[in-house]
Amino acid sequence: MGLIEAVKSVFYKPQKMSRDKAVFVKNLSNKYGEKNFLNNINFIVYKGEIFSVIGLSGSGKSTLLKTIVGLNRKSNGIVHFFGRNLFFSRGIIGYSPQEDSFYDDLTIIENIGLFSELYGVSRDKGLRTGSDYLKKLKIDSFKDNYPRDLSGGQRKRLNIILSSLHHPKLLILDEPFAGLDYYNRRILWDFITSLRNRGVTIVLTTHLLEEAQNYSTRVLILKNGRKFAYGTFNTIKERIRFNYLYHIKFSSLSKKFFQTLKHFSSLKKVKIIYKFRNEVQFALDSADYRDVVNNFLKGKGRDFKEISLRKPNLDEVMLASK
């Protein structure tokens, strides 16, 4: 048995029927001292998905990505990419961190040439790919400039180009849209969608919940380092029993009665998710629970006006997860 075969026999045990699973994560934890940054995370990303990891600041999104690509050490769990562990998968993964990953003392085209060689791609091939991506992301006119000449949004795009030069099967992006205006986000989403259409699986973190809802096949919601919800948007709504948002306005709303209202809303299928002055929004399991809320308020002799009863968006689902 040769050296490579010997290493494979110890470290590489391919999972049967897992080639359609671009990312397989089981019981993943990241613990430092007494603090759990990630606690027993389980999820699957299927080949060809745009998969979004969302959550409030400090929920563990970046830590999760860094852990699955090996930048943070996991304390427990299994991570496989297309049926293989990280050791045998590095060449098919692209990772773009939040921080700038390029060299400011090299021009953009020099960065592309260097990163191509680091990935084991011939310089000529890398430069062709990089030039194509520069055009698609609208920064080809800067190719002979230094990165310091780029705006924040353009630097984000350069980060992603440099992580994609080797044509990875899986592209992992940490907050690629942070601080970008609509124009820059539109350009980046178009590029990400084009990669997905060519068979690249995308995993990203974002705070842009409406866009995550529009573009993602499925999402993972993290809360305090734990998996709060996971699946399609409709699956998550059902999971937290939030299928309708009911918005009402009171003629007056005292602190004392709001406490009474909060006690009432401890019902499993009715939850207050937002209050502003005399307006309150409820998460309802079904539209029928509007009558439950109305009958309670009428029984208390409260004057109120119905503003709306509608399906929630992902931002509102996140409010309900607090």
Contents of the next structure:
Amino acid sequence: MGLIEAVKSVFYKPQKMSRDKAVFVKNLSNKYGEKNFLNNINFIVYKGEIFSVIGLSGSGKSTLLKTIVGLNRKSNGIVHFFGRNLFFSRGIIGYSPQEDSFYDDLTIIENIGLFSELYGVSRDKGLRTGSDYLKKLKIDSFKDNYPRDLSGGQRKRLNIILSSLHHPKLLILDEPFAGLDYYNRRILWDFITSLRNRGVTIVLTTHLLEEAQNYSTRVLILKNGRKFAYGTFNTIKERIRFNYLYHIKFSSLSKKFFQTLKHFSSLKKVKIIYKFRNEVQFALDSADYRDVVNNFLKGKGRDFKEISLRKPNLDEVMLASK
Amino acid sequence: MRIIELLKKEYKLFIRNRKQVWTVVLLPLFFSLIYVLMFSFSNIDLTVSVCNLDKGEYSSSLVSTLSAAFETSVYAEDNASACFAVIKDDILSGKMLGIIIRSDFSENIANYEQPVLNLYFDNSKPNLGFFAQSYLMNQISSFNNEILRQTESEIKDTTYSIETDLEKTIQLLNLMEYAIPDAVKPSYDELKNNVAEYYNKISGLNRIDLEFLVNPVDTQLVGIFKGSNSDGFSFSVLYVVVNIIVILLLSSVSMVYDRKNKFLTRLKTSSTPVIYYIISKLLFFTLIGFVIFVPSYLVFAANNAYFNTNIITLITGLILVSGISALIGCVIGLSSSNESSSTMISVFIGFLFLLLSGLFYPVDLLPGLAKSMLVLLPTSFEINLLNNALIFNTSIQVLNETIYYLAGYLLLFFGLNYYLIVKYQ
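Shown: the form predicted alone; wanted: the form predicted together with its partner chain:
Every component of the complex follows; first up is the chain already shown.
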């Protein structure tokens, strides 16, 4: 970052309504050598939102969060929190890394005491908040144990508690649901929602499209370090353009017929996104298009078996949008 | 308060790792004890095997001297190869030295010829031969002195007899002087002069000290500082080395542990300045430096090392020495990928400092380039500061230059830690 940009970054004040903007990111890039990890990312997170950053593995989600909280150096761009530079916002941001970030050789209460002071809250106040959160996240019975006694899901919860002890106005969570089962995800979502209800703005990364859709106000989808889609889910759906995956298996599938099938899919609101041996997966705009596909195949006298018709996950969305 | 909380964290993590606690207590103790014992020659129990091929008076006397001084096994074989076989067996079974007394040992001494004593040792053990030989020669000096005294006595008896006979010859020649015909007078005078000259020389030889012949120039090593206090000086060197090894290991591993637990990520995204974190590390490992000091000091004090301490200078010295070690250790921890590599680098650097400390080899005798490179290391300044604090009772004002140099070193590594944490973690 050049000197002028550095000075601009310190003194830059976002335009009107800056107080409503919890996060303001403009032209953010992260470059190491010739490799661009983030390329001109722009987005705004408004106060009180749950904002999800989604994308495939390696799309730049964690890099984006690390860059905005200052763990990675930005090569270009501006980041502001509630109208202020990162330097002046440390005390109002909570960041929870993807990996467990606490000491297994300190008890849970000792970890809470340590991290309270680290985040600038008195030990007593931090312990009160911590005990409250431990109860909410159903791990208060372990408070005098060492974190090594906790399960994977409980450790994730502790990780988030330790980032929230100072009542941050903005909580940034990197992959809080990674590797968690439904029960643990539900507990976490409830906790996140309760924080949001108390006015905390949440920014998180996830690969769970459906849950992100259910809980988030708006999303940013990243692809190869670039902004792929941004806004509410309704806005994004138009960009994604398909809502169902239809998976079938042929008794036999010749190369010639597959070409015919490809020609058919280019004309209809149907897209072939996957083929392996005799199996083919179609992306459909709506469930009604299943009949269109079936009628076409029957009309051609093809013998096939339906395997599934379901909503796609994020990986499949990204695959289809190539 | 944040620094205190960070210090409490360091303490709890340290105290819950029993191995680290033992390292801090036992390593300085072992180092000090080994050092003190290593240089106390009077305590060495040398075990010796002797095979005597000579049945003479002198070899028997030597065997008696050896038996009185050491745990000695004596063999009387008929030939050298049989002797070598038993000696070798004994050495392989744990004897430190084997000695073969050749068959001409007593005869050589009787003829005033130097006999050779073959010393055998396990040369797979570095330095054993050198140290055992030095110690053996030191212990059998009474035997050597006895031979010297005996030889001296024999020479003096003989020269006395010659001197007496020459004196009588001179008196006889004087009586005969008037009866000598003129024709042989010149030869007579020459003979008389020669006899007088021999007499003078023999008289001189009679007064000669045989020690002079063995060792014409004697040297006496005298330290410029009052009293005999080599143990006190060694303490400073040993403490600096132990401090570097222990604190480098602990602080580098502690830094890797913090990184592994993503504590630096938390720190950098919190409102706590990175400087507080580095200060807490510095303070904690400085305290460890004080803890390391105690056992080493007690061992040396028990070994009669003389200390005349200036407390303020000592505290300043310990802070600087431990602080520098701690910050170097943190840099190692910040640049290592895991605990194993940080331990490996710490041990490597620790041993480098050990070899360059002068503990086992005087640094002044190193080649010029190596010696000048030592100025770049803080070790010699640290040793100098502690010597002044512990032995010379020097006040801190006198040591400004040394303290500024070490403080500069401390600041340099403080800055390096800050840079590495902010930029790379």
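Here, rigid core means the biggest group of C-alpha atoms that superpose within 1.5 Å across both forms. Quick caveat: nothing in here was measured; it's all calculated off a predicted structure. Residue numbers count along the first chain shown, from 1.
State yes or no: after fitting on the rigid core, is the Cα displacement of residue 53 between these two forms at least 2 Å?
The answer is no, as the C-alpha of residue 53 shifts between these two forms by less than 2 Å after core alignment.
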